[in-house]
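A lone chain, given as structure tokens: the form predicted alone.
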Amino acid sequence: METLAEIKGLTKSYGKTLAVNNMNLIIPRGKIIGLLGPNGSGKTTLIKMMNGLLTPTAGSISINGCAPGITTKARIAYLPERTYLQDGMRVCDIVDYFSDFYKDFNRNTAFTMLQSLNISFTARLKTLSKGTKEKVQLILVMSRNADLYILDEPIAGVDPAARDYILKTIISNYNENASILLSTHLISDIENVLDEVIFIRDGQVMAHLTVDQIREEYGRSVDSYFREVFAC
């Protein structure tokens, strides 16, 4: 299995706060990933640091053999948990900024994913619903043909109707070459299209399984192991 992704002993500290505590890590090519773990785990730290938002205390990461830069940011399409589009352009402005500024970007995917939500192309973000806007970020990134797509909660915003939506253009808009890596709290909600999970707390992986394994082993589904593995 080829490796996209390589942490080594990656440590972020807050003074004396550890973040991220001398993590390991390694993300295939081609799979879709679940970053799952209560609050406070590190998630998002560790999703920073991957994209180069944050500087690692210690140790390493490696994006298809680069550390976090400019060339790995070419490659990563990425979905923070908060909008941080501006809310006075209009949508068709948006996609015009994200094909000038990403090589890879792909308008007729991201209107035509739009048209299938019924999504304006004229309308400002500062008229549509919180909702509404994240399934606008979230089209953008996924109209990207990247090596890598990191997602931090892009259906905890959304009514549970548009959800089974979202999955299907997460799944359908990615390459075989490509992983996503899910964060989200909504385990039950999208374990059904995941191939793997990393169960973090307190900053370090407690566990790195296929989806089959946790069934297979275990007995359990992903959102139930995951309940057993935090109760304490």
Given for the second form:
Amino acid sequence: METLAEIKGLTKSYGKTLAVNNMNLIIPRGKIIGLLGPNGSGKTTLIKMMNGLLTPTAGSISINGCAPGITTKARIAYLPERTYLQDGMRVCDIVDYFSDFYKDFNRNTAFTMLQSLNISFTARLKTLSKGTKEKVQLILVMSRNADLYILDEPIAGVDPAARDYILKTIISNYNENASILLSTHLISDIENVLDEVIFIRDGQVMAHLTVDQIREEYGRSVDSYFREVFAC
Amino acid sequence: MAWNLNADKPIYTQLVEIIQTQIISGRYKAGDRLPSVRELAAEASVNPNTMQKAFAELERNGLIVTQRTSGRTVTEDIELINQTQAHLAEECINNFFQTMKELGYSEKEILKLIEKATEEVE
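Other form of same protein, the form predicted together with its partner chain, not the form predicted alone:
Below, the chain from earlier opens the complete complex, with every other chain and molecule after it.
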């Protein structure tokens, strides 16, 4: 299977704390992959390093054969856990902004999705609810034709009906050479959509399996497997 | 509407069963063209690769045929569809008997209960 991203010996320490500890990982093309792990296991640190927002203490990341930088940013659509958009901007202005910024951005896709979710084009971000703001950001990210989509907690604040719509959109829109890496705690909501899951604990990859492997070998869903493995 | 899937069985085997049922019940008739993997994956709210795997399984047992020009169609082999139906019915009955036995009924008692239930329906 063709490799999209390769992570070798990746380490990030904050003083004495090792957030990511000698991690090795291969991300293939054409897969939807869940990044799962308890709070503080290193998911977001890993994601930030992949997006060039944090510098690794040791090890390497290679995406499409390049280290994180301008070239990889042009091919990765990243949804951070917190918003970076100006509160006073209108939805349509943000679409223009993304359209200027990213060559692979498709305005039609964005407007179609906004319309389907009944989001006003002229509303200012600050007038929208938390969940609607999240939807807008997710739409912006998913309207790009990227190689890798990295979504950090994409559906946490979104209502179940919109969640279904968003998942369907993800399924029918992403292209076969692209992969989606998403971190979430809402496993049961998304596990039917995933190919693979990566379990992370204490900054290391504990397991990298397919969803049906877990179901075949353990006779249980990824959600209940997670609850057992990480039982407190 | 997403398809109803259980948590404890592999997803692709459940997709295989659902599509088999759809063929037996005539939603897709013998010789009908099937929707694309992606369309069906979106309908079921499952990963397209998993749907692809289910299709491959159905192709292997002959219920679905891939034609180079017209995509995927349901087999025209009515006999095979009938066999699949009989097989699923058998499985269904076995499961039912097992559950009833767990509830403490003997085979005779189960048959009596079925007769009674059928009379009530009539």
